[in-house]
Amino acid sequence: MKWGLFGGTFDPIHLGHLRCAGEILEIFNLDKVIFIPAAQPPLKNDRDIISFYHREQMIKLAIEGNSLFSSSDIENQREGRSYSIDTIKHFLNHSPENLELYFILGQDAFHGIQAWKEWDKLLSLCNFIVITRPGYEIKGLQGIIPSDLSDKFKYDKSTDGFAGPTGNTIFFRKVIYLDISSTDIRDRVRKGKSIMYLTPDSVCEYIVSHSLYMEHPPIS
């Protein structure tokens, strides 16, 4: 059994997060991608972000009719800041013991690691899939992590990542690249823009009719 655990903010989410999930399901014949919502992002406290609420629906909308795509709002049932660490940590506990875990992230997440709660030890707890910016070099993690854990990370070319102490592997992935962001579908929004086939219709149609990212919404 082989999960994928797509963690974000998904503040929309968008064909994107879906493009590079489905191919990341395929590249590593994965079981099941699961969208995986912060409830109070511990890094992003740099501007209000949609209720969990509203961005789990949109999440539920998007990948309706896909069986290989699931979400879980465990982040929403801890108090407090959502940390990578605990989620895995419930996934561990909580699932088939003959289970591999994938947790799915973009590079610039990836390179800003060290500022994660307690990220050396959440890279020892399970698999670890990397997408890669267009034109990116994949040169090792020097330079990512600090070398005396990088080093314990030797590159194995039968699954063409770098195998961790623990067993678990570091990947690095380039996928079809979709210059799409949440950011600018949110600026959109405000500015009365279409936001047609950056998020599926459903999406679309959602957050028109609950008047989200308007910069004046009305009142309810």
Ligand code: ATP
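Requested next: the structure of the form predicted in complex with this ligand (the form predicted alone having been shown above).
Coming up is the bare chain, nothing alongside it.
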């Protein structure tokens, strides 16, 4: 069994997330990808994030009909800030024994990995898949994490990944470049512009019907 865990704020989910998840599922032959919205993202406290409920509803709408995609509210079940290390530990402790976990994240997020709680331990807990994102080059591990740790991850040609001391691997994979971001979607909604084809129609409709991301939502 191979599961991909795709963490994020998903405020809102968009086609960049969905397409990447689909490609990674295909490349690694995963049994499923689980979207895991952060209840309280530790690194995004500089702006208001819409409620967990709305973000989760939009994920559910976006993945509807794809039996290989699911979502988890595990980070909303915990108090306080949502740390990936706690989520990974949860899945390691509550999943079938033969399970291989792959944590999926974009190159931009990986560049900031050292700000994540217990980041060095995190990298040894499961496999990581770093996906390309417009504006961020793949650099491997050098320059992203200190060399005393990066030296412990050895490139393995047979898997095209960097095998770490605990038997887990960090992979870098090219996926289609879709320069779509939640920030851009929120900006467009605020400015009254269309977000059609940036996120599934069902999510567009949800945003409109709940007046999400608008500067001055109508008083109902």
